[in-house]
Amino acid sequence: MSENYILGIESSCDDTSVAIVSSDFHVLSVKTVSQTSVHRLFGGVIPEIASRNHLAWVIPAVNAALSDSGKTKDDISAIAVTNYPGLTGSLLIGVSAAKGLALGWKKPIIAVNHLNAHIASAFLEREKRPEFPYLALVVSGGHTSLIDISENERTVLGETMDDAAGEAFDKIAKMADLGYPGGPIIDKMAAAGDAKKYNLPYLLKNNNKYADDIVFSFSGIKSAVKRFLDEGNVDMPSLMASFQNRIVELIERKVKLALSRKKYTAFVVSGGVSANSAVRKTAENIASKYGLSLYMPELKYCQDNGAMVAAAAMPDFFKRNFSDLDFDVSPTVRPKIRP
């Protein structure tokens, strides 16, 4: 069977990324233009600025990805692009570019759910994919979701009621004047701290209403951290270690709740926060305890990237389940998650 190559475009937030991925999930090239240095000035992503930068960089990124891969447009079998969820303006730039390329190159196009793309990031550069059914945790700046994945259906078991985990990291880092993005900064700082020094509240642990629900909430933890910051004379590494410990403890508790209700073959952990050292260690411990195969992306594929979009499109490509050119974008996850 001849090799197929998919060009993936990701523009759901503030990174413009284009990649070429082969049908065996090998990444030939990935070109990502980060806007972190721009949005750092504001302490978070400014949607209008993000979309304008996507407009400037998406086609140069396509050209660079093709050049680095050693492939031409004639070698591309299909084009994949994120169309939900995300920032509406940012999504529109990526989708418009993908549709234009599909028309100009006469290639089929595949619309991709951003959460599915994060899950697929764990399969890049790996020979095998997990057997069904498996449990997927997508934990990032915009999402904290547990998803049951069977051969023909994907069911969201639970998601956050307020902030996503990555959003909580960013808000605490901003509150403590540590910088942006907050996740990597807090993770590094927490490694030198004592997680037991500050008595921060357990999230949802004593809330009977949600004790048996697969749901996430990071409400209350930010206020608790702020109280210690306001008192002054803070051991910052230990406070950040305590905060990170509570975030990870909630994730661990809800994952174990899901695992207690159904037998799975594998555990997939992905998204930007899957780069967090405590999250990765916890995932390893859970997989070991429950006898599950563990799939996590390489660190370089944890953040938004075009390779994960191309990888997520592979099943649809081989089923010839292509998208019509009139598909739209959506800022939410309400459109059905395709299996």
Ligand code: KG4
Second form
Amino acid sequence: MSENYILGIESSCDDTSVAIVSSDFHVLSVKTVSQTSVHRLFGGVIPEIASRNHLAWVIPAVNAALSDSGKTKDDISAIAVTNYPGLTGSLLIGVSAAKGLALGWKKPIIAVNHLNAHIASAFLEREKRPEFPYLALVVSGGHTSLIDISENERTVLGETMDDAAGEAFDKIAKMADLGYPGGPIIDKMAAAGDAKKYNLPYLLKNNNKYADDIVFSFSGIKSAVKRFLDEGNVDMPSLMASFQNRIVELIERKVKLALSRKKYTAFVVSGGVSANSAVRKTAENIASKYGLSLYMPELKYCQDNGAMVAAAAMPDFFKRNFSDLDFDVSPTVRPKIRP
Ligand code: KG4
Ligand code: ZN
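Now that the form predicted on its own has been shown, please provide the structure of the form predicted in complex with this ligand.
Complete assembly follows, chain above in first position.
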């Protein structure tokens, strides 16, 4: 069978990323233009600036990804692009570019859900895909979701009721003046700290009314961390280690709750926060305890990237399940298909 190549475009937040991925999930090239240094000036992503930068970089990124892959546009079998959820203006730039390429190059197009793309990032450069049903945890700057995935259905078992896991890292780092984005900074700092030094509250535990539900909440820990910061003279690595510990403990407890309710074959962990060393270690422990195959993206595919978008489009590509050119974007839920 001849190899197929999918060109994937990701522009849902602040990174413009284009990749070429083969139908056996091998990444030929990925070109990501990061805007972190710009948004760092504001301590978070400014949507208007993000979309203007996507506009400037999306076509150069397409050209660079193509030339790095050693392929030409004639080798591309389909274009995949994230169309929800994300920042509306940012999504529109990627989707418009993808539609333009699909029209100009006469290629089919596949609209991709950003969460499915994160999940598919765990399959890049892997020989096999997990067997159904499997449990997927997506932990990123915008999402914290546990999803039950069977052959024909995806059921969201639980989500965050307030901040996403990555958002919690970013907000705490901002509060402690550590820099942006907070996740990698805190992860590194926590490695040198004592996680038992600060007695931060457990999240959704004991008498909490959500103790037995598959839901997440990360906002409650902010005031406890702030209290220690306000007292001054903090051992920052230990405070950050204590904070990270509580975040990961909640994730672990809710994953175990889901695993106690249904038998799964595999556990997939993805999203920007899946780069976290404590999250990765916990995922390994859970997989080995429950006898699950573990799928986690390589570190370079944890953050938003075009390769995961191409990977997520693969099942639709093989079913010839292409999108019509008039599909929409949406900040939250799946956009309605026009009648
Ligand atoms: O998946 P992603 O690139 O974008 C979204 O879809 O949101 O995730 C970005 C998030 C940021 O909140 C960042 O702080 C977090 O991932 N992150 C981490 C680590 N690396 C990135 N959080 C914890 N530990 C890390 N090592
Ligand atoms: Zn993402």
